[in-house]
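One chain is shown next in structure tokens, namely the form predicted on its own.
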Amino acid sequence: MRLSRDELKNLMKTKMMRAGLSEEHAEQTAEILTWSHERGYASHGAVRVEYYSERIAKGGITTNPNFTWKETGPCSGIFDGDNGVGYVVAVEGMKKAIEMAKKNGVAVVGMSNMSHSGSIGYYAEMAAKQDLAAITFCQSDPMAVPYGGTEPYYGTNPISFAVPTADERVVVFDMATTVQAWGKILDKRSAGASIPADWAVDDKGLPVTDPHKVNALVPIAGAKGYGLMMMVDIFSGVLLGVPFGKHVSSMYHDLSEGRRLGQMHIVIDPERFIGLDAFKKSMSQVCDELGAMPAAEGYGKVYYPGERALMRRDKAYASGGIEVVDEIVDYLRSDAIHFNRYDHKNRFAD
């Protein structure tokens, strides 16, 4: 079913408000969920609303959090989210990082005691739109086997970066350190589709194509992805004094409890290095040169990171709206806050 941007956003906002979230926090969360879904990241879009609504309704997200900000140096600080909704905590943390980077050239801002924050490319893009370069990463609950291991220890632990150019283009890269994010598998489940054999393994460590039989995800590029997911956990977990590795709280184990997740924003002012204008000009050149490169067979073009997402967004609106699974639309339009489907489930909501 296709929905307009406003309709999808308002349905999600209303549902989370009915669950107990404030209008301001529901508005911000729904905006980022819409930003994700319209770009083709359906796994981080409307499919998440029922889970958030159940956690909010059961007290696992603080609906009136007491945010605290502590500058630990001229270029560093920690934003404590008091178990507030992760989207808002990540936005507020990035606002602090942007302000600090503009003032002092560099900012390293950690966010602690927060809940899930969705597509982290949104937060990196916030900085790029302010003529800054940014990288952000966050930990997640263990669902990936380490290289050579048999049991999950780290999460999908995503990494994102974004930079501006001299024109309207913004380079936005966002990836999980697993071959695929769990949300993508969740999306395939909701669509009744299979998954590629290189996304995950079953309880015997063998490749699996049935999304309902997934026991663990696998890191990208073997040992390299394993090292990256460890790096993310160190910077967004160990460094911030929140639970790390296999101790990170489960998304589904107890929805009445806070998650205490960590996230880190690193923001740099290009003016302090090559100079802003020169940096943006070079980035436009990079995008132009990549786009002009002869494409390999089977590929129409070499795209800069984030370009295809905007193409998917524009195509969706040209086709009549954002495509959302009928079952999710029915839920969003229903009177139900949630159907008690996620509490006390395993790491894959089974």
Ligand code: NAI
The other form holds:
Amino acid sequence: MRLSRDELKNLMKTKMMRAGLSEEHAEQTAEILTWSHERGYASHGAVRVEYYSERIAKGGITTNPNFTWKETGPCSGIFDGDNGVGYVVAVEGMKKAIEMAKKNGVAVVGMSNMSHSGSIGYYAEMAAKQDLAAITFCQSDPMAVPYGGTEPYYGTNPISFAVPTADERVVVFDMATTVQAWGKILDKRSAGASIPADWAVDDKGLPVTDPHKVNALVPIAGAKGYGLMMMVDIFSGVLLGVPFGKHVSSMYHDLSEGRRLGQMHIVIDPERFIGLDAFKKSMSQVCDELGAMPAAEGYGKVYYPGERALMRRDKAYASGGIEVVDEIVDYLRSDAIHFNRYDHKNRFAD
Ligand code: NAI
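Target state, the form predicted together with the named molecule; input state, the form predicted on its own:
Entire complex below, previous chain first.
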């Protein structure tokens, strides 16, 4: 079913407020979920609201958090989220990083003790819209084998960067460091289909095509992706003093406890390097040159990262709104807060 932006956002906001979140935090969270869903990342949109509502209702997301900010140097600081809703913690951390980078040229801001923060491209884009270059990455629950391993050790640990151009374009790259998200395995299970052999492994660490036999996801590009997911965990976990590696809390285990996740924003003022105007001009040139390159057969065009997400958003609105699965809309419109579906120990459950 198609919903307007306002309707989808308000339904999600209202549900999370009913679960116990403050209006301010529900508004911010719903805005980012909508940002993600309208760009075609349905996996990080409305489908998450029931899980968040269950965690909020059970006390695993602090509804009235005591945020603390510790400036540890002219270009560094730690924002402690007191296990508040991750979206708000990541936004507040980015606001600090933007302020610091504008003042001192560079900001490295860690966020500790937070909950899931969804599509992290949103936070990098916040900085790019303020004429800054940004990188952000965060931990997520262990689901991927290290290269050559048999057990999940790292999460799908996403990486995003965003930069401005001299025109309206903003380059926003945003990816998980696993070949596929867990949601894609679930889709195949429910469709009774097999999965490609390079998506996941069984309990012996060997490739599987039966989605029911998946024991762990695999890093992108083998050992190289393994190194990237390790980098994310070091910078947003080990460095910040929160649980790391296989000790990172599971999304679906004990929803009454805070998740204690970490995230890191690195923000740079181009003015301190080539100069802002020159940087933006060069970035426009990069996008122009890429877009003008003849595409390989079957590809249509070479896109800059984030371009297709905006095309999906524009197409959705031109076709009458954001497509949301009927079942999810029914839940959002119902009086139910949650159906007790997410509190279990099996990260690979349906
Ligand atoms: P994806 O595979 O759809 O896209 C990855 C990147 O590749 C994007 O920046 C996209 O712009 C770019 N891209 C894709 N196709 C392209 C093309 N044809 N030309 C040019 N660029 C192209 O994204 P993925 O890995 O499935 O991640 C989805 C979302 O999940 C992201 O928003 C990510 O932040 C989020 N996520 C969040 C986690 C968390 O714990 N908070 C964990 C894992 C993912």
